[in-house]
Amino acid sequence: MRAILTIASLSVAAMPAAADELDVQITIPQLNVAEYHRPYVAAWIANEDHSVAANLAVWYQLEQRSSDEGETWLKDLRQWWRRAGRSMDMPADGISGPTQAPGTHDIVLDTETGPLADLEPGSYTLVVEAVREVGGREMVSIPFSWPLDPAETLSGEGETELGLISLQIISEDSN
């Protein structure tokens, strides 16, 4: 009981500060079409030479009749596939996930760990690519400078397969 009281009495200033987080919001629009399939989506940070600095997410059909049938169609995410996908083992730990329904989806990453830990200060582009069976293909690119200003929200918008895409820092100072 005494240890619990001691821990509870620590001041907030004595606690280690949590890191800022990068929040990427991806909106998948509701489409009024006869045959709708959820899109495959890849999100990554590109260097100025268009190489991949960090993979953030790959959403694809994880459960199919055979164990790797969903992976067969990853190559349809053409830009991501050429830059990173073909050299990756799927599912990739921490970035692979199932296709998402229409709506807004958050990818929240700690700025000091994971794919952002080694990101050097400089110019980058957030790229989100989507492709849908019996549908279209679309890519939204948002240039930014790293580290990103916590007061800044950057965004871009697709026309068909992607809706609003936004990028911002969630600072612990603002909570």
Given for the second form:
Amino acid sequence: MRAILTIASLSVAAMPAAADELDVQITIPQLNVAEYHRPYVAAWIANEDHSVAANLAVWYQLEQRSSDEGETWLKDLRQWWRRAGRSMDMPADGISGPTQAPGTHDIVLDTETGPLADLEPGSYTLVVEAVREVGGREMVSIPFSWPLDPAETLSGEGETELGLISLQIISEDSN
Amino acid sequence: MTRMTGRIAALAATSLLLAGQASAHRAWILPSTFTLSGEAQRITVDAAISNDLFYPNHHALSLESVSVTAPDGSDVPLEDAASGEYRSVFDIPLTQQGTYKIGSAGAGFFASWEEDGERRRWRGSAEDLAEAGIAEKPEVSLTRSVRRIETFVTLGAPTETVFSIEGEGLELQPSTHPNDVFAGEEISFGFTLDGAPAAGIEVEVVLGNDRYRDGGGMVTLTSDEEGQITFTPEEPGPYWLSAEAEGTVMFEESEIPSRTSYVMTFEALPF
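Could you output the structure for the form predicted together with the partner chain, given that the previous block was the form predicted on its own?
What follows is the entire complex, opening with the chain shown before.
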């Protein structure tokens, strides 16, 4: 399965010319366990001092009238909670999303608007953290230089709660 | 009043109340969760004096002196409180974003004197002391005692308001927020004694679950001139921190011995 979450789609539509996009691909592995709940997943770009340069996504059980406990477990994404979540108002526009099923998911971000617009050239790390109810937790970090070389795909792989994680630039002319 | 005459007597009196603080017995308050997210939450808390950390196996910690301070400084009443032989428990509803303090504090005096050929001992608050005329007893020796047993929990982002000091006894002035501790990262805690930096005090930090290991998991530190200790909790888990300071304090123009203690539980999360 392949789901496209285009966070900056509205902004893109408003742009006169399409710009480069950053595609962050997150694979949630299929697990054969007795009790399976979809994981909470957070993705962010960290500065070298671990502070947050850009929040990309947090997938969790969004609170509804029927269930108001979704935010209770956000703190279990413990690095994300520490670096970003605890000082954010949830749900966060363009960041919060529902939990995702096993499979590959793309977070596509316009490089000139939204969270990437203010990213200065330099060294960063893409961090993806996943935690599953009655399950484990895993964090995958992929260091990269910004701006990213469009010819390059960077990737990392989790072993338990996350599968292949990759990031690459999708150029306007490559579409 | 009479100057203190016998240090042994003073220490004996001290041991009455501080039995739970002796090296083998550790007093602690342990919340079910230290760090929480969401709009409002509820935690349950254990309070005990035990040999092993954090297994209640000696005596319940009395809830009489336990209070909870919300981020805005208000008192939060304990809910569903109960004390058994070995453990006290209570719930706390967390409705404000920020850091709460859960603490047991006690301050008072120990007195010892000879009356009618017998050794008499007394303990109580400063008000009781004056009312009972203890300071006028013959050959009385007095010791001031201040003890604090604390822990901190945070809903949302950590705040600093509950760290305002009262200026009495040993108190924590954290450089690292106690709800922001991760294994493998260096942390610093500061201490004040009667409101001034507590230099040169001994602080013991012990990793919980000591029942499942033969030794280790313990570090003894001495505070620097600013009253700070710095260390790295290598292992994730709940920790018990204990500091003690002995000295003297002025009481009605006399210098009397003072024993103060500070205990805090905190957790180091895995990175």
